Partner chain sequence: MAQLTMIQAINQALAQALDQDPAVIVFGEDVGKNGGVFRATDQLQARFGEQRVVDTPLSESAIIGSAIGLAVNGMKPVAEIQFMGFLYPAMDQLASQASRLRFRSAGRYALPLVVRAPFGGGVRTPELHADSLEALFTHTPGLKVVIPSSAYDAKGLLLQAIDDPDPVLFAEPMKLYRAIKEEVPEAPYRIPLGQARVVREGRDATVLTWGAPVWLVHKLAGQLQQERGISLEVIDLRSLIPLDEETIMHSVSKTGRALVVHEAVKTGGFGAELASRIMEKVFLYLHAPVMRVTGYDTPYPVPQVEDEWLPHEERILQAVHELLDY
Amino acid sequence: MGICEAGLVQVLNEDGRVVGEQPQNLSDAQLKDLYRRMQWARLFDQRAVRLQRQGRIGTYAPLEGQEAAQVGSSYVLEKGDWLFPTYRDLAACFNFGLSYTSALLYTMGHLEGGRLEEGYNLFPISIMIATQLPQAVGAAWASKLKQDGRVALVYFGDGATSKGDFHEALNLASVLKAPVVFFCQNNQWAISVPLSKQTGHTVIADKAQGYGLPGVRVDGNDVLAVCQVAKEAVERARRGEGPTLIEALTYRLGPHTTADDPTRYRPAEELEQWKQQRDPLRRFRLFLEREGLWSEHEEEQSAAEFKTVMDEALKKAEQTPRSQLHQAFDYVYTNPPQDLLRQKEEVLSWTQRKGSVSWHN
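Present the coordinates for that one chain in the form predicted on its own.
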């Protein structure tokens, strides 16, 4: 791997040319698979924004610009590992087994939204900032105690590093040598707060030093560099050598959510620079084309395949019966206590008088 700009790990430069050590463990088929996953994540993201504007899903947090960071890092996990996502990490969730239908149901406010098949350890999407970090340490500690060889990967943004949960999680993980990888997607903005107002020392990876664990800063728009750095951190954790903090330098190209207007606080020229010069899909596609692994025909064919899959997923989501209010009580306890059962009966009685009450978008 190459080291550039303040210790930033990089394999491909902005023009898709190799400037560092290319990972040897990825076959041509895997390289194409990585790009396809990134492409489909962006296509889903763009479609989801349109669906929200049409009133077919609720508020949505776009991930465009962060595909390499999410796909590259989650690609190295094994099925039994733990993944702790935030509200902007659907690309990682898709990599880990979440279906498009389940993701759409989540954006519609359905109780079944975000649910995976058995065997996948995907933690519920975290809306609250940084709360998932101590929970990831707990899952990793449990894996260490059980000696099951599993690793926890937890995502968070630059804004989360100002929360106490971030510091408590790093400290506890270091003390316990928990098999957890802290993956910070530094996308430069915590809603309208720029990184310069978030921290006095703008290299987030350096914060690891205070807790006695390795910190690595990687070009988050370079999927090959992300893959390699994440792979090393996961393998280190699996060997019992403890946690790693990874800072992936990336950029949120869209709004914070579909309820946000970034033009009110973000310089247009900054956005344009990241979009035109540092786009992660453009960078990786240029590399694949030079290697003879991708073409315009494959680009169009892959996009058409995505549309077919997405159309079917959307149809299935929109045909799913809406959640009923009383069903919320079914997802709290395996064996509900009597007071919860009484509350459920009250809701059922009330809805029978008022008519069916549901939510779904």
Second form
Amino acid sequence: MGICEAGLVQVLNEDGRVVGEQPQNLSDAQLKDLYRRMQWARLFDQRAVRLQRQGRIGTYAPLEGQEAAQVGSSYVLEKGDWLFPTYRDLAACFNFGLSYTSALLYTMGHLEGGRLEEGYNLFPISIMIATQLPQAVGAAWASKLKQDGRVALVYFGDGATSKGDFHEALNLASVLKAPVVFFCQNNQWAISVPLSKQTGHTVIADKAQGYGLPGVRVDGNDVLAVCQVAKEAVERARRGEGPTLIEALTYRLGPHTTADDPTRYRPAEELEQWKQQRDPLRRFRLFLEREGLWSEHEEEQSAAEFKTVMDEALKKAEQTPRSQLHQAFDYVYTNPPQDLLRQKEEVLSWTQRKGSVSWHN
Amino acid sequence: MAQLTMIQAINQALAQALDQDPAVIVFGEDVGKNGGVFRATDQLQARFGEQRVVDTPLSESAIIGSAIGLAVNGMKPVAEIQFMGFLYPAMDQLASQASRLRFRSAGRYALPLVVRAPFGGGVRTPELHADSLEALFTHTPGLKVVIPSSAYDAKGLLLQAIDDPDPVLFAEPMKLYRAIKEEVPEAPYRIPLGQARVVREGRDATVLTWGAPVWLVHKLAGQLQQERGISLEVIDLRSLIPLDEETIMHSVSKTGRALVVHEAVKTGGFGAELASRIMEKVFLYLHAPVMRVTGYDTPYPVPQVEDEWLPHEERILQAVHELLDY
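What's the form predicted together with its partner chain like, now that we've got the form predicted on its own?
The next block holds the full complex; its first chain is the one shown before.
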């Protein structure tokens, strides 16, 4: 494990050369698999942005630039573990069992877009900032009580560290020794506010100290380093040794969402530097090519395979019937109060009168 | 049958819930060794251990937030928020998170969690300890709001709330914790949510109320009957969500007059909701407008003026006369 500036854990440098200890636990097939997952996440992301521009999906939060952080960290989880994502963590969600169709339905505004595949302990995507942290502590706490050996991994950004819930969650998790991994993707910007205006300290991982838990800072654009650090944190949690805070230093290459224009606040040189020199896919691909594990041919083949899968998922999503308002009433309470049932009846009677005419036409 | 105070009945309900279901976990500030500031959890930690009756850090948002995680991962958390006013720091977790999780997950995750919170006035508490915030939560789809007014109800409703698959705010009127003793069966029993209790039958007017004012109104109704032959029907709603509209409308259409008494501030209070619904449903039966006696629209006042601020005897009597003489 290489450690360079300010305690940053790194395995590959920006040219894809090994500077740290190369992880022994990953086979060649796994290395290729890691890359393919990152590539597919980026291709999904780029396609989603285009679909938004075409008006086929709604607001979307691009993850481009954060593939290594998300793929590397979620790769080390087991199926029964818990994952608490935010709106920018689809790469992690896909790794954990979310289908492309589900993700598309969510962005298309389907009521059922929030329903995640049964059998995976994937929590609904958090829109509010940092609320998912204490929730993840609760899930981890339950696993500890049940002694089921499961771990909760929770994603959040640098902006979330300014919220009370971040501090309450770290504090509670530390007291409980809950098996939870706090995974901060420090992508430098919370919409338009840079890290320097988010916190008076420069290293988020250091904040762990105040709560009595280990804090690790990792190069978030180095998938092997992320994998290694996350693996150690997850194993530590599973051994009953408690929570870890990981700060993955990364960068959001795109806008905050498709409704945001980062040129208003972000220096072009900064973006170029991250894009040209620190791209997580470029770095890992250079490494794999040097190892003889990847080639232009495989790159194209894998991209073509993605396109088929994605086209199919999109078709399925677009063929899914529109949500009906009356369904909304079924998801408020398990046993709805009478008054809610009456409101549902009212909606149904409107539907009967109006047929399936859209109110927007 | 044992005579119990409300706090003893709550303690017994929690003990029985812990005893019956290993998924139940009780936690909050000072609930462990201290047994809760009101002793609602007295002796529970000694009996069930530190894993199931847990002292948390002073962290309201983390208490509700972690209750959400516990609930999705198979536990039945019963969280205590020391006073209802302390829900403000946890508002995000309760109102924007717990209440909506079933909706956000399109039914995948239900949250069988209970948040217990003492509230209500007349006990000379410091700032933000007495505020009645129930309307905030009745305005939050996805939550249920339950308010017992007796020891018997407290036990039966709490056991039912713990069984309920959805999040329940269980608001306990602290003035009633030790004010009365009632016969409470030892064996566990459950009272369905959404069934109001007709405390007293009458024919001249209906008084709709919940929490501590139930006893005051009940007492006044007795006096009015005896001294002036006025017959009030008194209804304790017991839960605001779900609401027992049937009992309310049946009563108001019978008496033709309705008065709402609640401690919460007037504007936007649940009394306004009741008045509206009565207008929508039984307007033609009414002989007078629906009236309200409530807290005033100020922050909950300091102890020196508390008794005048709360709905008190004179204010309720005056309202009853206005209602009858309209």
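Positions refer to the first chain, counted from 1. Think of the rigid core as the biggest set of C-alphas that the two forms share within 1.5 Å after superposition. Note that the coordinates shown come from a computational prediction; the quantities given were computed from them, not determined experimentally.
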Rigid core superposed, CA of Gln338 - does it shift 2 Å or more between the two forms?
yes
Core-aligned C-alpha movement of Ser349 between the two forms reaching 2 Å:
yes
